[in-house]
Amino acid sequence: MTPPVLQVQQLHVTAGDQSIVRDVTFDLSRGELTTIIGPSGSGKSTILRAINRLADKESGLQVSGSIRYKGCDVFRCCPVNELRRDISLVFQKPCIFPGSIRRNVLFGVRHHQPMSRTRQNDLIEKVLRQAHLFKEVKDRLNKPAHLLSIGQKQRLAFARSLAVNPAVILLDEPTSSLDPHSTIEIEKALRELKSTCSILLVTHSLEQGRRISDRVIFMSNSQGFGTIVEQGAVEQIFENPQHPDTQQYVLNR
């Protein structure tokens, strides 16, 4: 049996004396798309930020427990920039840098390896195709990225994360503010990419979770902090949930 790519065990995130998430434990396997669902305030985004080592950099937050990437402690295995090359995070609101579409795609990869112009061009086309954006922007790669629509900007941010060839992709509500076309394109990309990497998606859309997930994690905040009360296959969580909090959230919506 192939060991998990990512192992989260007894993760706690606190702000002073207040627990934000507590006792969070789950695995993420290669080639798997796992979705985290649950009510607002249950710590879903905090988990992603802890994995990517953003939470431990935020003033006032304390992170404890174990997060292991390929068996190694993420807090000790490597410099944080190297970790974020392997474990990328795509935010709810697209982060677009000043300059061209081309510059945005290459922003991260230029810090990790030198590339010829030909290799750059090949990489740009590859990841824009993976993000289902190339056809829409291929004739304006040197134009300012800020001229793109919000849906195109999100797919551009997604392509930029792919350019560094991550093993794990974390996505925090990546389609919450997008039009139906862009949502469909990103979901297509995720289905295609899960064969080569592991994907952890936070979403408020139960329909999206049903459509594209392999496994589902349900977070509850009924105790005043976020914690996992149930996880399993899509059919189990959406058709036959066992925990009362999951039942109330999934079956009553």
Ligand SMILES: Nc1ncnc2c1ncn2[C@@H]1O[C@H](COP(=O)(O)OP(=O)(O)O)[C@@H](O)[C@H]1O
The other form holds:
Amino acid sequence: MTPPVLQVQQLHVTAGDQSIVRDVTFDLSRGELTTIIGPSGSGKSTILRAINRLADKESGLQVSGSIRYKGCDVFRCCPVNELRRDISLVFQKPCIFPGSIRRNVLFGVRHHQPMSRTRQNDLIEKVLRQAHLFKEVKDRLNKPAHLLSIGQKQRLAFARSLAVNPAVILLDEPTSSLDPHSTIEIEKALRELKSTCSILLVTHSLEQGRRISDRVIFMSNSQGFGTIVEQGAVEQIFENPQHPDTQQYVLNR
Amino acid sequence: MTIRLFKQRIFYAVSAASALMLMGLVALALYLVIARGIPALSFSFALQPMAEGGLSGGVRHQMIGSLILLITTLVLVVPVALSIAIVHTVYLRESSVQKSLSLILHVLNGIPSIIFGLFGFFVFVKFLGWGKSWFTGGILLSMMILPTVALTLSEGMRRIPHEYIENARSLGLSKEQMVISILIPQSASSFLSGLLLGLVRAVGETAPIMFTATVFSGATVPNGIVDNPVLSLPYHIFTLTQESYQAKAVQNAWGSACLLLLIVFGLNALATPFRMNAFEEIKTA
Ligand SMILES: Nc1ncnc2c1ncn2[C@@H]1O[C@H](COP(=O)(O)OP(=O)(O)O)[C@@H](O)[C@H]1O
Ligand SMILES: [Mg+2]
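Can you switch from the form predicted alone and show the form predicted in complex with this ligand instead?
Following is the full complex, with the preceding chain placed first.
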């Protein structure tokens, strides 16, 4: 068995003296898609933001515990800007930068390496295909990106994250406000990307979790802070949950 | 009629009357300047050098001097205001140092311009021994407008939705790269509008430059820093007005005032589209 790509151990996140999440421990392996499900406010987004180091660097939260990426402690030995290229985050609400679709795709990657025009074009086509957006926008790559529909914008933001060539992709409810077509395309994209990346997806939709996960983490905040109640293979969590909170949330009983 | 309605009417009447009065005064001032200035105004007035101690000729070197002061101010204030705003919004987020910096800028904004003149006189003219110099004028004017420019700019930067900054950071951009690709372009209109407003103030000021940078006659184009004053429109007006027993002097003062107003209106007109955020780039989803 290959060693996990990402190991989260005893993760605690607090805001002042208020715990947001406690005792979060899980692994992500290569070639697997893990979803986090759970009621809103249970700290799902906070976990993603802690892994990507937005929680401690940008939101001023206190993060303790350990997160190891390819064996190295992200709080000690990985420079944060390099870490974020390897572990990219797709936000719930797509945020499109001013300018063309092309400029948006290259927004992150052009700061990391100089590229010839041909290589740029190849990269744009590759990541837009991976994000299942290429067919819809191939004739208007130089048009303003803010004219796209919200579903297309989200796939563009996804492509922009893929362009920095991440090994781990974190997605925070990426389809929560999207049309069914865009949702299906993003799910297809995730299934295809699974073979090369580890994927951690937060979803509000149990259907989506059931459709595409390999492993599922169920979080709850019934104790006043977010914590993992149960985790396991997708069949186990959805067909045979052990914990009463999970049973209630998943089987609605 | 109820008392409340009555109070509302009174309030309305008083506000309307004061607004009208104020507008009337402004209109009168404009009318005076324009009505008296226009007869003196011509292309040759703007382009010819002064003669007979301001009684004839034009204001060529006063225009050039004011332009030199304006450009020096611009060149000095842009990098400083930019650095202050960036430090203020990016590096001092929510800290007590940030609040103190805001406070200092606001206090600085309220300092009367004559104080800058005095400060410059003692520091640059006397202590550093520069004598009167255009460069001192630029330094003082840029100090005077720095708070306005820096505060409008950091306000503009703070208005950029935080998600843009987070998205850029989450793609692995360093703070510096984020500043260059998001913060500066997205606050460009606030910057330009604040800058132009500041320059409008600077170009019309007499107090900071009268004993530090400008003379009434005997200077043309500077060829160094020490003992190199310039002529300038505001000081020209100031001096000519003191000689008001000479009809010609008064007429030329009005003419110069008219030119100064034209410059100010021009800069203001340039600032208007930026103030209305016509170039705001971010379109939220
Ligand atoms: N920066 C912050 N400061 C204080 N509290 C926060 C902060 N970010 C999130 N929280 C709190 O943490 C809890 C979990 O939030 P979040 O991770 O967004 O939950 P979820 O994504 O599961 O809905 C919420 O109660 C929220 O109010
Ligand atoms: Mg969330």
